[in-house]
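Starting off, we have a lone chain in the form predicted on its own, written out as structure tokens.
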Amino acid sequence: MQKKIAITALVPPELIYACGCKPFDVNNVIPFSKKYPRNKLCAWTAIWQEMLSKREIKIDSLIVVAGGDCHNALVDGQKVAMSGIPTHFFFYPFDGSSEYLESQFQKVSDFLGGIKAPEKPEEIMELKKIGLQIDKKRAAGKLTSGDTFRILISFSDLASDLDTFRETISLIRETDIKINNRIALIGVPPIYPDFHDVAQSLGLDVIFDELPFEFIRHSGRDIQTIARDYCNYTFARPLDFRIKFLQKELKKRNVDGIIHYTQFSCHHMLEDDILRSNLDYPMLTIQGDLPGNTPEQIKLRLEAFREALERS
């Protein structure tokens, strides 16, 4: 039986599947959770920490991305480890060193028992090619914002089952959508599961999701090639590296405006003024906290942003 490996942020699913295990991105259950932890900074990490520590999610072990895109995970991951769950701490290199990242991936492989299914990365590479096509179709008005987001966000673990995920992708049906305002959603994904649908209903069509795009654009066939590709994971690199990448992608998609989603008590909040100074687009910054449907106050701000875009 495949071991279920929880991950707290982007850990190459290619590597976990190649080790004969199945990844499970704990973040993907948070927006649908009804848990409101008493002791927290960030709701994302506090909720998965509580659910894992109390064994409300059944896993065999945990990989914590302790260096890279989430700083709160380092402490909450240690809490899970202290509850008795085998835990490995993984660090992305800030300077993008592929040699260092290869050594980190080798340690992940050792933690999982070594490579047992070397053919899996090739399968995932083919699925990610389909993911890139899905991303392009949304930008062309052929797929809804919400449906596309729900598929792309699932590429972090490929729904923990390649065959099931492949079937899910095959069920996507194209349509013709009149795009009113072309919006890029940058930052971490919203903790509100209906956010994309709400934004679209208010005339803001999200045609680019920054973090889910990272899930589909990286791949590789073995530890060495996976490391060479994933070392350019923008959330783990300096801000100027990430900004240059965003400038290119936003120009390519001809966006009209940006929504920067930030999570309460997340260090990414501190990046907002830098992003505003370097991305030459109208920008709305939204801060979320606990999971649930999009609050009415945020809906009002989305409406006001749409009106501002249309006036300009």
The other form holds:
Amino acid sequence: MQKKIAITALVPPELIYACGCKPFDVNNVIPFSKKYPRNKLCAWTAIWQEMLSKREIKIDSLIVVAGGDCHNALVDGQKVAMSGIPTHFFFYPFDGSSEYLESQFQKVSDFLGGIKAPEKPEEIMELKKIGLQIDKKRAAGKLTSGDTFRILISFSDLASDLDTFRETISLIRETDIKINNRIALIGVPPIYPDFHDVAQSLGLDVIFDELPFEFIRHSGRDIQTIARDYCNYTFARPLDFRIKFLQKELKKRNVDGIIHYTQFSCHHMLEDDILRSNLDYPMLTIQGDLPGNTPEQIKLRLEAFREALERS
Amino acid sequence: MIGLDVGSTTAKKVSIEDGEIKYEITDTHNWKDLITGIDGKDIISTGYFRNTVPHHASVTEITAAIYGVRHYFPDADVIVDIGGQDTKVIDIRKNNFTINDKCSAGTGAFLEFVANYFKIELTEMGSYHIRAKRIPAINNTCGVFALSEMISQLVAGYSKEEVIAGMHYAFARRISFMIPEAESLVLIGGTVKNKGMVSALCDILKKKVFVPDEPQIVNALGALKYFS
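Moving on from the form predicted on its own, please list the structure of the form predicted in complex with its partner chain.
Let's see the whole complex now, leading with the same chain.
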């Protein structure tokens, strides 16, 4: 029986599958949650903390990305650990050191009982190649914004089952979409499950999702090569590194505007003015809070942003 | 053709007859009174309820504000629209906007709390403000806790006039964080009819501040101009 390993942010699924376990990204259930967490800053971490601590999600162990991504996870992860769930704290290097990251991955591997299925990373590499094609097709107007997002975001755990996931992505059908405004969505993914569809209905076609793109662009065959690639995970690196990467990707995709999505009480909000002054595109900043369908106040911002793009 | 702005608190109708701007203002719940005898195909709507009232076309308050303000101030750089439920800051130069609606401390609702506490009309707050001899410091950035702080200042001996002025400064300080660097700005929205609040904002910002004669109808006018 494969162990179910919950992850709180990007932990290479290559490594978890290679250890004979199945990853489960706790964030994928949160947009559909009806919970009102008791002691919260960011709703993303507060909800998974409560769900895991109260055993509303059945898992065997938890890996918390406590350094180099979400800053609230360090505390919420400890709450889960104190509730009795075996928990490992994982830290990305700020300076991008692949040697350090390799040592961190070695600890993850030890926590999971060592490598048992070394062929899995190659399988995932092939799936990620398909992910990159899906991303390109959306930018070319061949796939809808929402369908593409839902697939790309699932690459964090590959639906906890490679065969099921392979089948799911094989079912995608191309279509012809008239792209009105080419939008890059940067920051954390929206907590509203209908966000991409709502934005598209209002004339804003998301053709680049920053974080899901990170899920498909990194891979490797073993701990060493996975570390060499994942050390460039932009969210864990200094802002100038991330900005340079974004500048390149946005130019490549001929973007018209940016939506910077952040969460209430999320440190990413502090980055907003830096991103605005370094990314030379019209930018809309949205701050979400609890999960649910996209609120009317946010629809107003989206509509006004479309009008602004049409004025420019 | 009319511009109809149905916002969170009030509804405004604007038409232009022989080059002259005509307008009517009522409570949001009575918006239907403004369009008696007017066909939906002659209405350009804006405001929170823009898509639920009869309309030929609709436009968001942000775009409407830009078109409305340009009528009065063609060279305007920044617009600050202080409404009942939110505050919008629009940087026309950069085609950029921010909206504060997560917290009441920077919205008209905040001053409504204050007026309700003192059992006075919102329209009277400006005249109380100018009678203040001292300005108590009210630093809390949360609207609800600012009210507690306001009561503490009354206990400490400040007068009603002084505490109201202090609340205007607290309000203005909150909004000032949203305003970008600019030489001048235009204030619109019902809340800027409160001269005490405008005075506090001018004092904090140290910028040229312009207010149209009737700041509450600017978005209705802008909606009309956008489609004409």
